[in-house]
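This document opens with one chain alone, in structure tokens, the form predicted alone.
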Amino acid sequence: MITRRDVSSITADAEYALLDARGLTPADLIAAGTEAHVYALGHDQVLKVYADPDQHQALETIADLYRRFDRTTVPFALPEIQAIEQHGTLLAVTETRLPGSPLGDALTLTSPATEHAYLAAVRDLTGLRLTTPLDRRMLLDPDPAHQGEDWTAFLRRLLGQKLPKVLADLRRDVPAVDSITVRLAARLSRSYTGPEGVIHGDLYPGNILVADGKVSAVIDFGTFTLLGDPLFDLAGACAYYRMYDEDRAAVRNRLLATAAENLPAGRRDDLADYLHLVALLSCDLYPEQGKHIRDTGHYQWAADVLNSPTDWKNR
């Protein structure tokens, strides 16, 4: 996965120069994420301003993925990148302007109807396919040694790299972590032979857009995007919805139970295993300055996922 400088690294002088060159002003700002400032570029396009020109190749790879999307396999819009240009110390990316607002801005996240719409969109996205295949599991993995890797071998490798870094801490907070990892190792020793698709990897309400009360687009593929079993995305998305709210366990279990309703028993087990993999692989990804990893919000979320029973599989 890539590391990016965030928007705090964008200097005002450099940004004003870029905006002036594009005929824009600060008043055209429509969104500010952690990685880019987004400006309206007419009615049909947006300009994303990144602080790190070293992202150029990664964004070219993402643009190539977008060109490979079989857009007929999902009922909503997906991103398109038209141009990637360096401007001084900044990177300017022109994209199609997609309709809608983030789900949490457009709808009430605590509403059962919103939960239903969210889960339906996630399920729809598991049908996304490519018109031409890619030769790797992780979109932004440049290592040629990983080309052609089996899906479960890929996950086994990631887990093997992660556990030495986090296992000592997790053993203090997750009593069953060793039995979980033993079960996952057994699961990942078997090859996956089912359908493969695009795994967004970061499906939470902010990356799903809504217009006129309906899901209109899914955005921000890239850093966590994988190619493999689409059920992996479904497990992560169920866990990411309202993930830091006090009732997150109840919300998560409700979504997982609904997601598992039409799955055969073996695939319900896969959904539970993928949920634990998502927690294990991401538990240390969001450090907070001045805090031990065990005191960070995302680690505590991951520990909560790993400590929660999976009785939702049998509802």
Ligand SMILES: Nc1ncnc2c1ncn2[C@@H]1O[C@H](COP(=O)(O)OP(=O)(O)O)[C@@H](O)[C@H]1O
Given for the second form:
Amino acid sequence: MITRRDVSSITADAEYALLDARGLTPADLIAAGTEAHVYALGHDQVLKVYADPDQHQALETIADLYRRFDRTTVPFALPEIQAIEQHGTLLAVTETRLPGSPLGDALTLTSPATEHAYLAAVRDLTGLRLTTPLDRRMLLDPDPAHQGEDWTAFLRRLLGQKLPKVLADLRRDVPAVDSITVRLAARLSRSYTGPEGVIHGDLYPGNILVADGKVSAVIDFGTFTLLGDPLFDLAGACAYYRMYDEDRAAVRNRLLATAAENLPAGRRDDLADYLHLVALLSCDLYPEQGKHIRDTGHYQWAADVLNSPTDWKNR
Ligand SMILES: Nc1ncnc2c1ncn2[C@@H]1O[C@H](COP(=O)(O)OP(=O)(O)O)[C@@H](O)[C@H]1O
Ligand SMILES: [Mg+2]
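The form predicted together with the ligand, contrasted with the form predicted alone above:
So here's everything in the complex, that chain up top.
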């Protein structure tokens, strides 16, 4: 699995040298993300500073994805990368500056109107299509052996790779885990023939920008981006909203019930399967220093998702 080299490994000296070369100062910083520092570059662009020069190829792949977006298929802006340059130990990426600030900063996440706007944006994103197709399922998977893989075969493979690593722990925390994986394996043995699009993979309020009260952009595709059934993104996005709040199960079930409202029964089942897949595939992705995986927040969230009834399907 891909791991992120985070901003804490950007050294101040290297960054000052880069800023200097671009005529920028620390006062131009507009955001410090998990992977990059983001600076305003005039009115129309941003400069993102990444710590890891090994990310060059990944960023080229993301820039290529952005060029393939059919931007007429969504009602908001999407990122564009203009240049990727190596600066000593750092990478400098020039992007179009997008309007707005993250949804959780601009709006109150607990308000029903915000929940509604979030779900509407997520649904809109499920309509995103490419102008020219990609021949793989995981954007940043360079392995030619995986080219042309069927969507459900791809998910079966991911699950098969993940389960040996997490099953022993999950059996302690999720009594039904074996029946869940047996059911998933059976459903994923059928091939999928529905619509295919771009799955953002990390769709949560931090990656949705809001300007003047409206969703203005969806950003930060890449690490978890897949090509396949867009419903996969909808399941993840419902489960990631306020995922560390105490009432997360109620929030998640409300979003899922609303998302399921307009879907035929078979697609509701798909949505429930994707919810379980998101939990299973991500449960060990956020280890915390000095803690057993079972004691980490993200794992406990995943166990909670897997232990929750899917009765939202029939509301
Ligand atoms: N193209 C852009 N235009 C304007 N602001 C941006 C742009 N890209 C990123 N940002 C700001 O920087 C923050 C972090 O960027 P993001 O792409 O989400 O990276 P990370 O992987 O660090 O989360 C965003 O929440 C947003 O506020
Ligand atoms: Mg982000």
